[in-house]
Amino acid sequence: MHLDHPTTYPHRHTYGAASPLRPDGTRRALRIGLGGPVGSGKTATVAALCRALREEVSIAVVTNDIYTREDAEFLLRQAVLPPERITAVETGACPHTAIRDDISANLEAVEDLEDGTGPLDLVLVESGGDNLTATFSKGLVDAQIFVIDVAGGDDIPRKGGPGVTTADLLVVNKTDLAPYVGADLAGMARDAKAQRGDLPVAFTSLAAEDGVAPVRDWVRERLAAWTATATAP
């Protein structure tokens, strides 16, 4: 039997990039994203980051969980930033619905920060644990990283999606785990490269002595182009 009923489908919202310039008409902060599979790395880098950086620029931190203040809590733990620099959206579905699809709670999040805390240079948007196809919305980032660990097999570069191919740059992370648990990092290199062209990829063990310095540069070099644009006449 047929039912004459419409078909409907859920709202989808859709974002373009984000303005550079907050309500008052100043600078604001440049915002990126990390994403990536649970237990890659991703808070652990979040963490050496602020670490790394809290010195040099104003930071701030909005971690993303489904139920939990968990991450957060982690890095207010770890005393990386005072404790006003770090917020958490509880996400209530899965991870990249708020990241992506209705970015509503983490811009407000994190215009709370720039509110709360005063001019800042740097937010960094720590997504909750997904799978490959986590991509954040342009309307809420200016540039993503996707953190995949060799623990987590090393054909996740072949298997590419979304998250491995276009991230603005790919974190390999954990690599000291390699002898264990039979990674080939050469090969996963090499996928990377037939899967991202030309877009960086960098390996990472937060276990060694500064092991974030990869991921550190180039968000140092992502800062310096954000400034200069700011500046330019």
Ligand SMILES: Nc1nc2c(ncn2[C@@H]2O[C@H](COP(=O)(O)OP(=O)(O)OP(=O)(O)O)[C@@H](O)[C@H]2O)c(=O)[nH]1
Contents of the next structure:
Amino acid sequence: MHLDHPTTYPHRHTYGAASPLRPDGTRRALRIGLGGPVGSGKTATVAALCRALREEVSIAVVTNDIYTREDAEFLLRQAVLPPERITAVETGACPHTAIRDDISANLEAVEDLEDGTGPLDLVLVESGGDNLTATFSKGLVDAQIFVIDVAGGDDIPRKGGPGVTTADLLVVNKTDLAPYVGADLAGMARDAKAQRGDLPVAFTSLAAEDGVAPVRDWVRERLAAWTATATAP
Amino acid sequence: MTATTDVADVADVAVGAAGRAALLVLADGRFPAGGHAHSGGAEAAVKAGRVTDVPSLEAFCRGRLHTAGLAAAALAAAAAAGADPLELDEAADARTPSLALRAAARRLGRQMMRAARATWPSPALDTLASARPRGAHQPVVLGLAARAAGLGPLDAAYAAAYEAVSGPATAVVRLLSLDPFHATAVLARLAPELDVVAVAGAEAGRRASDEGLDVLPAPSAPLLDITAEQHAAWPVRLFAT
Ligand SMILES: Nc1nc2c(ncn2[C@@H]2O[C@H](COP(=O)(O)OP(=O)(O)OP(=O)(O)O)[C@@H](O)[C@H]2O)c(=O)[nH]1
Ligand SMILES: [Mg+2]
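Here we have the form predicted alone; I need the corresponding form predicted together with this ligand.
Every chain and every other molecule in the complex is listed next, the one we just looked at coming first.
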């Protein structure tokens, strides 16, 4: 019995999102996190993405509800995926802790989905609605989408914060409501550009037919890139 | 690494070759092993009106320390002292009558395993992980993690006993918007008792690894078991336990 020396026992297992391989050597699913303020349309985006992509790729979803299973139950009711592909994680009143500081429960949920439903191409992880500073750990997801909406105030892109500034895709949802809340979409686009530089921004209305299209196309690109790098020798 | 690794032979590991710093890492409330989602029965006690303020939080934590805390401390110490983890896992099952708490202990054990293997890689952790892929009881994994970190049975007992009270105290700050300074003062007031429980747990753990696991204490808190079962069935809750 002795203590391990780091060179004798290097990390043999996949503890985070860094390695694209599962312990058995197969390629794991691309993991995309969806965060953003309460009610901005994260679950609606997840549901629309599942409907738009489920014929092309094998998908599963992890939800992080704060104190209920509402999001998971909504997705189950909408039957966007078979029930065994949807898992809810309990977050102990602290949604950002579960996606950033202590990701173990979420990692377990993702791995159990992969083990239980066979090879997956895409796992969507929805954060519980939180504030503008909530971001996903790189140990949990490969890319993150931050969903805000026009009704939450058109000054949110200007305020910035880690979610708005650093997310791989910023979604400004509920554009159909802009006239009713007096939101200045052009101003939001300008502010987002100023905060994010070349990082992409998608304006969506999920109330419209095929409203998720810009997000779906972005996810398709990420999937293609993921498959290309993960299968490269 | 390190001087610690080099001096760690069997005897050293059994008594704890590492210094206090490794214990601070392991016992840190921010150690990413899933504890933040659990209230240790505090959410049910708050809802039932049994924990309403600082004195009732202190009474709750004291009760938990001397029951669940002592049992966890002894299990963790025995694992750190080198007792067989699979037998310890059964002993933990026997000391956990509530199905909900057994499930939670295994879930937390699995999360602790992930964190421990990443922080203190060790063949003993790997072996237990493959024998119990869905998780062994958390105190057992905690004790094994302590051993992997070069800590001894007393250190493991401290970590387990402290967790038994720090979890509920933190949760009650969120549940009741209790003054965080007062909640922390509760933990400080419990410190002398925590010392006693940790020493008793360590002693029992050491004896168990020599004389067999039947000498492990089996203190019980029936109300915690009953409310844990009820809590698990709530449709709306902030904490997993
Ligand atoms: N008008 C309009 N309503 C929308 C749109 N997208 C979502 N909604 C509605 O907004 C409400 C909240 O949407 P959710 O998808 O549940 O929002 P969420 O971000 O998942 O909310 P939490 O998980 O509670 O933080 C629901 O009633 C949706 O139907 C949209 O583009 N336009
Ligand atoms: Mg939602």
